[in-house]
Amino acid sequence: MYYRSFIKPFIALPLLLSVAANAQNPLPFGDQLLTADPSAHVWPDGKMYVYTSHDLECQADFHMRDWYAFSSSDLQHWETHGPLLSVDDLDWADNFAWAPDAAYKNGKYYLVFPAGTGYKDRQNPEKSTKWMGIGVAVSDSPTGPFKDAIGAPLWTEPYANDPSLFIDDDGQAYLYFHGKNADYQVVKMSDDMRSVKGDFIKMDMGGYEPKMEGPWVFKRDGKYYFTMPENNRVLTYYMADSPTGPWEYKGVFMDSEHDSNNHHSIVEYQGQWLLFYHIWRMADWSGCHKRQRHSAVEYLHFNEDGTIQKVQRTKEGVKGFKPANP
């Protein structure tokens, strides 16, 4: 009896260590730092940069105050940068530092971010005063600090958040977003990235426009991809020959988890396509006894016709990442 109870811990310990050694998700984005809505980009220095929102521990209703970035050359070891910007730096908003995106143009780095004011009353929606808009911040460095470039949101109507910047091969920047009664719209950015030009473009989605948030647009082999959390949960996508459509719906590439929201980005790094997203997990260090959000990454693969293969969540993620094009 004593022999059996003595030997069990020594059998279990190597197994636990093996699981820990092989795990890469959630990403190691800093001690006791909760991140979500990862926006991934590869800048001229060749590194991977991921811009995220920052969840306050045990927050009741996504009351968030600042944004972070993380950089890596091997996707295994990450450097933390931030906060890059805070709602305390804004004159026009004091809350809701939600999902950001970033772009590099004209030798500058631009952070587009949602922020807002007011209060959302979930019990009595008619009493809600919450409003959100999209701002632009600029920096000479991909890791900031960023400064509010215009001291105001890009527009006040419609209510909008979840910005996604896509710069096409001709240098034209397009801003996609989630908007109140204004989903599936896009607007062109001016050349200086500090204002929009022209009217909002209502895109042709082929007759299918479910509830959505968090759009992400990218280009591969001449085809444009409009991806999103459909019904704010499952990741789905469309394809088109133009950044403004018309779009053809292609279906699901990642299922939902715990019936919780997701927010993602897709990027190619050293010949490998990657899906960054967030997962909901208990945090061992936290006194909050509920799932909280953490950033994660998986490989993304395409079929010969350009469609996206289904992605499964893994604990390993991209552990041991090796470039396809060294």
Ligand code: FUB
Contents of the next structure:
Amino acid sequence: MYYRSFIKPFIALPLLLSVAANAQNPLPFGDQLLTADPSAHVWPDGKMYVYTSHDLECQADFHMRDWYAFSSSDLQHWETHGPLLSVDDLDWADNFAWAPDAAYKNGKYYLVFPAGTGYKDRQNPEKSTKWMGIGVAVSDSPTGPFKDAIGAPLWTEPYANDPSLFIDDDGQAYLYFHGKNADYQVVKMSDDMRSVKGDFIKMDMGGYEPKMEGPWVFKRDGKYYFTMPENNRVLTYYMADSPTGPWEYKGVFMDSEHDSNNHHSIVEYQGQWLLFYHIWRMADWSGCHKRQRHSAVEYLHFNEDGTIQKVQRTKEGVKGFKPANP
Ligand code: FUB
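Swap state to the form predicted together with the named molecule from the form predicted on its own:
Let us now look at the entire complex, which starts with that chain.
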């Protein structure tokens, strides 16, 4: 008896330390900083930048106020930047600082972000006054400070959030978003990124249009991928030969966890494809006894035919990241 209780901690401690040493998820984005909706980009300096929304501790109904960025060269050590922008800096919104995205064009960095005002009444939806739109902020630096570039949302109708920018090889920027009665639509951005040009294009999704959030588009080997949290939960994808479709549905590449929302981005870094997403975990420092959101990352692998292999959530993430093309 004495032997077992004496010996146990000596066995358990190295085990615990090795688990901690192998764990990278959630990403080490700073103590007591709750981040969600990670949008990852590699900019001309060769570093990885992840733009996130910021959850307030125990926040009610996704009332959120500002945006952050995190940068790294080795995906092990991260620098925190922010807040990059806050709803206090906006004349047209005072809440709902939701999932951002970013782009680099014409030597400037652009942050596209959803923000809104009003109140969502879940008991009596007809009394809701909540509205959301998409703004654009600009900076000379990838880590800000960002300034509202328009002083207004890009449009007021339709209600829209979760913007995602894709810039094709010819320099044309496309804005995908989640919109009320406007999902699976895309619009071209003007060259100065301060307005949209042309009409909203309703894309052909091959007849499969579940409720969506957080779209993300990327290109690999000449094929375009439209990825999204289907029904706000499982990550699914479509493929096409153009950024506006027609899209062919390809299925689920990450299952949901705890029946909670997910939001992701996909990027190639030094020859490795990566999936950034968020997980829901208890935070031991928080007085809030419920799961809260944290950013995470996994490797993403493709099959020979370009289809995406299913991704499992891991504690290790990309611990000990090894570039495929250093
Ligand atoms: O973070 C607020 C909202 O939750 C995002 O905009 C959605 O995609 C969901 O993750």
